[in-house]
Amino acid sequence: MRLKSFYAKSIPEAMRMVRLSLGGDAIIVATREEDGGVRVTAAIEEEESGRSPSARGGRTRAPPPPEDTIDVAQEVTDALHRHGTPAAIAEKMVNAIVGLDTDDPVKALGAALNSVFGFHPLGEGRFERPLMLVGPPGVGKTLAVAKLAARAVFGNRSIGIITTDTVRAGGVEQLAAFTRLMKLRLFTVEDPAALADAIDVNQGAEQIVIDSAGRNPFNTEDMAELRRLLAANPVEPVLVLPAGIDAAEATEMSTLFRGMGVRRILVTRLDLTRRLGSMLAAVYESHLDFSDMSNTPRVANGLTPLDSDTLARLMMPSPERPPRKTGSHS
């Protein structure tokens, strides 16, 4: 008898996963509530000949896999459960890899992620429009701007750096310290007209990156100020959010910033996070694309473009090495 367990949001969803994986001959051994969902353990009878009882009725069945064969779908299901992925998203991802010809769980997870999520990295070449990093206070926007600047400098690309973060204590000074080290000029602006002028001055640069003041997405006045800034200038707002925050909060924030024209999300603090289900939920529900990630506080290490394979390796790290660099910042 071969046993497997399945986690889902409800009994019908779990039963569907059982049928997909084990077929109609599976026997339910146990069910229990777990983490807001249910876990169903199912079994299938197998004779020494490798045939299930149903085969005696004339239906042929493939022999059971060798004992050392990896059950890819189960490995992916377990990884999604470990990360706290909402059951509906997990089910959609697992369904996407049914029949996939691979025995590599990480590759399968990458395929599942690619089927459900969009990936649109910022890129290292010329930006079509200036990028403005937006988001709540304290999520790592300024450090992300510094990392983008470092990436451009190390790649011998010209970049213009602008900040509108003139309210937060030390906001300008923090970014100014980074730009001085990289021998870049920092433009500080306070209103939409001044931002337009700063963008014009930097039109010759291959990249223009704008740091913005933290905006509380639940504060009407904060969001109105951001809307005025964006409406007056041809920039692309990119949302910055830290991994590991509450899934419902992350989803609501992402949805509100999408209303400001955001289409991509840059994820920070991956060095301090081990469960990515909240980010998956936020990006899925708000219909955003993943762009890049920050998993170290070191400016020189820069940002890493996110694609489905990279995200899969983060979610299923190799046991032979630490999954992420450690640090204390975004």
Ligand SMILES: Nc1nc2c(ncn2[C@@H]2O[C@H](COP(=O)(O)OP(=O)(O)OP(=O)(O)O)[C@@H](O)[C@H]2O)c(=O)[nH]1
Second form
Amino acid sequence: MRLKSFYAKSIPEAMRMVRLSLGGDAIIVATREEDGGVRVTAAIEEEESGRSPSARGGRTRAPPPPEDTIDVAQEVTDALHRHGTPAAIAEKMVNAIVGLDTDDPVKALGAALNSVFGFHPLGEGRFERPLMLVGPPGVGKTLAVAKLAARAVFGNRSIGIITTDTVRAGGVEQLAAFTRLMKLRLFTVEDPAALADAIDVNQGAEQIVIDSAGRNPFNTEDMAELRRLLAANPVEPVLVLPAGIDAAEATEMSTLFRGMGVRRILVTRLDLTRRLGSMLAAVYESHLDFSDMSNTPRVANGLTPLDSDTLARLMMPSPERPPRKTGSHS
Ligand SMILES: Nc1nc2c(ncn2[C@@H]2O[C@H](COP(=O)(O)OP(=O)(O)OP(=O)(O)O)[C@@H](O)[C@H]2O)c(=O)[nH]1
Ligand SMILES: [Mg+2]
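Okay, that is the form predicted alone; can I get the form predicted together with this ligand now?
So here's everything in the complex, that chain up top.
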């Protein structure tokens, strides 16, 4: 007799995993609630060859997927659970990889992420449109602008930096300190027309990046002001949001910013966050694509283009490869 336990958010989901793993002859020997989900332990008689009876001929049942695949699916399920991923999203992801031919759980998680999420990094070449980093106050917009500026300067690409954050005391000075250091000119604008002029002046640059004032997505005046800035200019607004905030809040915020034309999200503070489920929920529910991620307060090499494999490695760090340590500002 062989015993195996399965964790899932619901009994039907756990039963589906039991069937996939052990076939229809498995007997449930225990179920118990655990961490808001359920752990089901199932048993199966094994023949001398070590194969389960369901693997015998005589009955018309689809053969269960290879053992490795199921163990991998189980590891991915466990990882998604550890990250607090909502059950519906986790189930969709795990369903996408049942039958995938790999025994590497990180690769499987990458495939699962890729099947459900879009990845569209900001890129290093010429930007199609000027990027305006938008989001609630204090999420890391200005630091991300500085990081993009550093990335362009180190890569010998021309970049124009503009700030519209003239509202907050010190908003301009914070970015000016970075641009001075990098010997870049900072354009400060106060209204939509001035932004159009500043974009025009920088038209020759390969990239144009615009910092914006923090906007409370639940404040209609704040959002109306942002809408006016965006409507008058051909810029792409990119949402900046930290990982680790409550899933429902993050989802509501992302959805409101999507309503302003946002299609990509830049996720910050990944060095300060161990559970990424709320971020997955927000991005899934608001139909945004992942772009880059920030996992350090340092400016140099501070942004990483996000693809499904990079995100999977972040979610399932191997013991040999712990997450990168962070330091102080540079
Ligand atoms: N550890 C860490 N700190 C970060 C990261 N991104 C931003 N920060 C810190 O978060 C704080 C706020 O960053 P800002 O770039 O000023 O945020 P902002 O969105 O421009 O803020 P407002 O302009 O006030 O709306 C700063 O102390 C940053 O150093 C990150 O990825 N990791
Ligand atoms: Mg700022």
